[in-house]
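Just the one chain here, the form predicted on its own, laid out as structure tokens.
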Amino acid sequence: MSTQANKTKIDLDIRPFSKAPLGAEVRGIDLSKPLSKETQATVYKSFLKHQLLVFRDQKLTKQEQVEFSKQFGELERHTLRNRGQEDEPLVHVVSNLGPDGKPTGKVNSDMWHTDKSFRPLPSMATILHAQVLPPNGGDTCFANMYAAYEALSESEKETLDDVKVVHSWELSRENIGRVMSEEEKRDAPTNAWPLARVHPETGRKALFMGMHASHIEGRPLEEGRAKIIALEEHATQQKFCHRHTWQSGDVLMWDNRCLLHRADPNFDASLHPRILHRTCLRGTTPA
């Protein structure tokens, strides 16, 4: 099929997961060639819908990621460690090798977070996709922050209202045993925002939170800290969670706003090599 015919007519097929709180496959689309106006409407209208959208059997190089990535917003720049390289440098490289290319035993991101939530626009979609993977493990969870505000009780939601929590990159980097920079502080200040966010285009409200959330503005550090562990305890039970098992080339896109996402070390992260190509689309305040 030419490029003309691809940005003119593509046959979607967009299958939600039946036994899950979120999530669709897409098919029938190739994301290495530029979308129709249309497709892309399609696409963003199932991201909506859906949270959490999976593209199977993609062979994307580092610009072409970021080529598909601009079609739906502005490219976010990475924290200082973790820029892309020189031939690309929002594309940030995920993964568990160190400086000698080999396998460290180490698997970075392992704690429920929401991308970039300390930015004062904090990111509105990641998009992550395969290069090199374990031959099992290595999976991504995904936590749907509607559905467990929603399942609150009123007098709960009532209670969270006006409520702002501090995010933190410098807190969630001591979460995993490092000291930040003063370089690195200064390029990533806290701030805060609503813990139940009002989602900009559904109009549905969600937790915001994660490792990246410090404590609630306002009140002692560690009642604030109590109160954002128990909320996470109950937002990241089962049945809000969905679990993605990666085949080779998969591309997933989702939604910052309203989905929790965590990557599981369950592999042999000392053997395997684990790889992924990460772009983020910048978002807008929370309110």
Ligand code: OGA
Contents of the next structure:
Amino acid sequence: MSTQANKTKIDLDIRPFSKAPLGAEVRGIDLSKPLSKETQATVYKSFLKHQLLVFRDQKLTKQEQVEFSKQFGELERHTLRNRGQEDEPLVHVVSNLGPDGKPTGKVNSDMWHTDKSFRPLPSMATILHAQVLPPNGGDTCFANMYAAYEALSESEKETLDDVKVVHSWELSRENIGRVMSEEEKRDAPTNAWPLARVHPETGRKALFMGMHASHIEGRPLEEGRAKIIALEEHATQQKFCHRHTWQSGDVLMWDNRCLLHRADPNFDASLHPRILHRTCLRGTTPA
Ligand code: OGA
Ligand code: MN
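I've shown you the form predicted on its own. Could you give me the structure of the form predicted together with N-oxalylglycine (OGA)?
So here's everything in the complex, that chain up top.
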């Protein structure tokens, strides 16, 4: 075994969050350098086990973030309005700044969701790297959809068998008061996925919904919406949730197949900038 591999093995320190329903901090790793195969495998195994990994004190350029992300899968492009910037289109800049570079007061992604669930291949993982943080707040919240599913009664679980949810980017934009252009609609047609999906790697069932989830396939719109809203209320109870308080240098990597997440606009977003760099890895067809 090489010295490098030995070093990685000894230094890597994975600390599950105590009293939290998900998440672990990973220490002893510099994400700006290529990881040994062994470290990659350990990180991925921890990601599957804890659903959210937090790496502290990192300082990645956009290109380094792309290189880090690529070690775990295939990078996903972003929606038409979020194509990133020309220097690195695969990195989406998440921010509350307007075209004039000033805080707008608006924080995006503040409703529970799983990334790109309206896509034919919804995201497997999202990697988010803090660039500029407000003095306080601007947390990101996570909810464990394995735990939410497992907490349902057996008869409730049975009612979810074979139920499919229509995920729609158009509806999700309407909900935040935006009408999409025809070009945008063509770019993101709807898709229907099992409400309780089987995680392709762990084999565990997880609720799969969030703000892009519109209604239930084959059922009246209002009935389906009501069902989804009620389930989301159940699934995002405090006991299933973990709140990430950002520190400068943080990199988060989470599993979109079994978590919901949202930004908490708990800071003055008209005064303070909040900027993060995001990469997404493509998943598989939910089943
Ligand atoms: C995202 C997202 C949450 C946040 O980038 O996909 O949901 O806290 N971000 O900004
Ligand atoms: Mn998101």
